[in-house]
Structures are given as C-alpha cells and as structure tokens.
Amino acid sequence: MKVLVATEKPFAKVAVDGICKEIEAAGYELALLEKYTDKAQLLDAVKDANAIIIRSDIIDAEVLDAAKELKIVVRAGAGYDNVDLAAATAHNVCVMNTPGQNSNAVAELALGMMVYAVRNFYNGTSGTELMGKKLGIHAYGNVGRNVARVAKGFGMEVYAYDAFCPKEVIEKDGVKALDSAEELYKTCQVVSLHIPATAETKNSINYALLKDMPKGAMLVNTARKEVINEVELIKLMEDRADFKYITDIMPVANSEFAEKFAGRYFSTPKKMGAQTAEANINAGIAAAEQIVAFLKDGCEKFRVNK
C-alpha cells in the first residue's frame, strides 16, 4: 500500500517524521509531494496512491479520476470543503477529517485577535479590555469549546448558540446557551464565528443578523470566508463606525475593507488558525493513524462523505 502526503503548504519536518513512523510501522510505503506548484504534479503523484493525506489541497473529480488505486483521503484538519465529497463517493473513496487536532491553536488565535483589536491594533492609543465583556460563540464544536475555555480565563461572560448541540452540553461547561443566532448577536459585544461553509450557512452572516449587536461590536471569523455576506458587512460597517471585523480568512473584498475601515478591520495574509507546530504534528499524525486503521481494519470513525 502506498500513502501519499500531498501538501502544497508542507507539514513541519517533525510532523512528517511522525507520519512516516506511523505509515512505515504498518508496513506501507510513504511518498511525499511537498510545495508543488502545478496541479499536473499532483495528478501524476496520485496515480498509484492507495491513500492521501492533504491539508488545504484541492481534491476534485479530476484528481479522483487520475487516482485509480485510491481508497481514502484524509484532510489533516477540521474543515474539508476543499474535497469534492460527491465525486469521492462516486469513486468509492472514503474521505475523513481529523476533528479536534487543531482546535486549541485556532482558539488561541481567535482570542489573540480579540486582544489585538480591543487594544487598537497596538497603535499606541488607549484601548479596552476583554474582561467583563459578553462573548458569543457561534457553533459550539471543538474550536468553540476551546474558545470558551480560554475566554473564561480572560474573565469574559461566555454565551453560545449551536443548532445541533444540546443546551445541556453547552451549559455543563459553564457557558450560557441561547436559543437562536439572532439572540446571540443581540446579546454579545464580541462574536467568535465557527460555523462551517455549507449551502445553509454561506452568506448567512449578514446585515440583518449583525445590525443589532451592542455598541462597540466585534466579529471575529476563524471559520470560513464564504459564510460572510461581504456586501452587507461593508454596508453595516459604513453605517456603524463602532463595528470591527477581524478575520483569519482574507475576504474577496479585502482591499475595500482595508481602505474604508482602517483601524476597524484586520485580516491575516493567509489562514493561520492551524499554523502552530503542535497543531501541525497532531493533525498529521492523526491522519496517518486514521489511514492505517482504515486500511487494516476498515475503521471509518471520522468519515465525512456518504
């Protein structure tokens, strides 16, 4: 069996070493395709691969057509919208993610961005503090839970809304569960966004939802840019000079945001949520372990396609 690690943005060496150890201990061959610059290189590399580990790399129908021996793709990370799930199912390929492995890294980034914003991007002027502010967590998954944990250390009052997470699960963590997204945004001065990009959520963070946030509101997005209705967010920020938008996913309209809302807008140059040595290692090794379990025992615990 041949396992391909295909990463345009490579894992850290220590993560690759850990992946290699897992794969070779199982008696499989490991192949590396790192820092590739053309899709043709990926298409060539997948031809004889039985399994693939990726990060933000695109696995679409064309890649799956080329990968005649492929049985499983594992996305090292939580999000998997870079994989065409329907095409994978049609090719009889199992797709998995590695939920929870990057969660602390993303949570720490979210809180770091909040501090950066309330202290006016460290421009030397007097800012405010997070302590005592109401934080709303939109989607209480692995990252949301870690955001709650860290935020409580800052002395924030933490609320959450998740349509798929029972209230009692949220409240056992000492977090106040709310009944709707609308209630969350009306209640909280700071909202940390963790919803996935689905047909239902794309463009769902819009003017109507954001307009009733309290004075001095801040939206922090470490989820997906597709969930933001950028046109409506721009209109909202034009109407509300007190509103800040901080994101780990550069918007399509980044130049317009930066030009119009200096001092109230910040985007990382590229997605950085999982960019820590620890997350890198955790997600990579988890992906290798899941591939071995699937190939040896048929374990599909983290399968995300039908």
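Everything numeric in this text was worked out from a predicted model, so none of it was measured. In this text, the rigid core denotes the largest set of C-alpha atoms whose superposition between the two forms falls within 1.5 Å. Numbering follows the first chain given and starts at 1. What changes on going to the form predicted together with 3-phosphoglyceric acid (3PG):
In the core-superposed comparison between these two forms, the C-alpha atom of Thr37 has shifted by at least 2 angstroms.
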The other form holds:
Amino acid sequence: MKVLVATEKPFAKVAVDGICKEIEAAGYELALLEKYTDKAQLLDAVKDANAIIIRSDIIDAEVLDAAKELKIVVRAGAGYDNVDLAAATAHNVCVMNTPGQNSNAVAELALGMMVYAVRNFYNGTSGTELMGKKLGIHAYGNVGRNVARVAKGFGMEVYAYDAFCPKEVIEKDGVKALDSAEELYKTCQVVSLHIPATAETKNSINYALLKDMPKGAMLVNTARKEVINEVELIKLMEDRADFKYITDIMPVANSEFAEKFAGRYFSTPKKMGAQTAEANINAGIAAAEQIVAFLKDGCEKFRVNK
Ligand code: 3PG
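Given the form predicted on its own, state the structure of the form predicted together with 3-phosphoglyceric acid (3PG).
Starting with the chain above, the whole complex follows.
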C-alpha cells in the first residue's frame, strides 16, 4: 500500500517523520509531494497512491480520476471544503478529517492577532487592551472552545453563537450563549469567526450583520475567506472608520483592503493558523493512524462523505 503526503504548504519535518514512522510500522510505503506549484505534479503523484494525506490541497474530480488506486483521503485538519465530497463518493473514496487536532494552534493565532491589532501592529503608538472587552465567538466548535479558554485568560467577556451547539454546552464553559448571529455582532466589539465554508455560510458575513457592531469593532477571521462578503465588508469599512479587519486568510481583494484601510487591516501572507510543529504532529499523525485503521480494519470514524 502506498500513502502519499501531498502538501503544497508542508508540515514541520518532525511531523513528517512521525507520519513516516506510523506508515512504515504498518508495512506501507510513504511518498512525499511537498511545495508543489502545479496541479500536474499532484495529478502525477496520485496515480499509484492508495491513500492521501492533504491539508488545504484541492482534491477535485480531476485528481480523483487520476488516482485510480485511491481508497481514502484524509484532510489533516478541520475544514474539508477543499475536497469534492460528491466526486469522492462517486469514485468510492472515503474522505476523513482530523477534528480538533490543530484547534489550539488556530485559537492561539486568533488571540495573537487580536493583541497585534489592538496594539496598533506594534508601531510604537499607544494601543488598547483586550481585558474587559466583549468577544463574540461565531461558532463554538473545537477552535471556538479553545478561543474561549484563552480569551478568558485575557479577562475578556466571552459570548458565543452556534446554530448547532446546545446552549448548555456553551454555558458550562462560562461563556454566554446568544440566540442569533445578529445578537452576537450587536453585543460584541470583537468577533472571532470559526464557521466552516459551506453553501449556507459563504458570503454570509455581510454589511447587514457587521453594521451594528459596537464602536471600535474588530472582525478576526481565522476560518475561511469565502464566508466574507468582501464587497460589502469594503463598503462597511469605508462607512465606518473605526472598523478593523484582521485575517489569516488573504482576501481576493487584498490590495484594495491594504490600500484603503492602512492601520486597520492586516492579512497574513499565507494561512498560518495551523502552522505549528504541535498542530502538524497532532493532525499529521492522526491522519496516518486513521489511514492505517481504515486500510487494516475498515474503521470509518471521522468519515465526512456518505
Ligand atoms: C483547518 O481547516 O484545519 C485549518 O484551516 C488549517 O488549514 P491548513 O492545514 O491548510 O493550514
């Protein structure tokens, strides 16, 4: 059996070593395609792979067509919007993610970016503090929970809204659960996004939702760029000189944001939330273990396609 690690944005070496150990201990062979720049390289590498470990790498029908021997794809991470699930099912390929494995890393980055922004990007001028500010967590999954834990350490007042998570689950963490996204954005000066990119959420963070955020509002995005309605966010930031947008996923309109909103806009050059040795080890090794359990015992825990 051949397991391919196909990562345009590579794991830390220590994580690759850990994955290799798992795969070889199971008697399988490991192949590595890192930092590829062309889809043709991926199409070539998948030809004889029985299993693939990916990150945000795109697995579409063309890749699945090329991967004639493929049985399983594991997205080492949480969001699997980069995989065409229907095409995978049609090709009889199991798709899994590794929920929770990189969530602390993303949460730490979210809080780090908040500090960076309220301290005026460390430009030497006097900033503000997070303590006492109301933080709204939009979706209370694995990352949202970790953001709540860390934010409480900063002395923030933490609120959350999640359409699918029962209020009791949120409130047992000492977080105030609100009834709607509208209420969350009206209440909180800082909102941290942790929703997946789905047909329902794409473009959902729009002018109507953001316009009622309290004065000195800041939106922090460590989720997906697709959930933002960029045209409406630009309009809102033109109308509200107090509004900051801080993101770990570079918007399509990055240069427009950067030109128009200097001092209240920041984007990382490449998504960095899960880019720690710890997160890479956790997610990469979990992916390798899930592949071995699937190939040896048919275990389908964490399967995300039907
Ligand atoms: C995830 O969905 O797990 C995160 O967005 C991290 O993505 P990455 O593996 O591409 O850094």
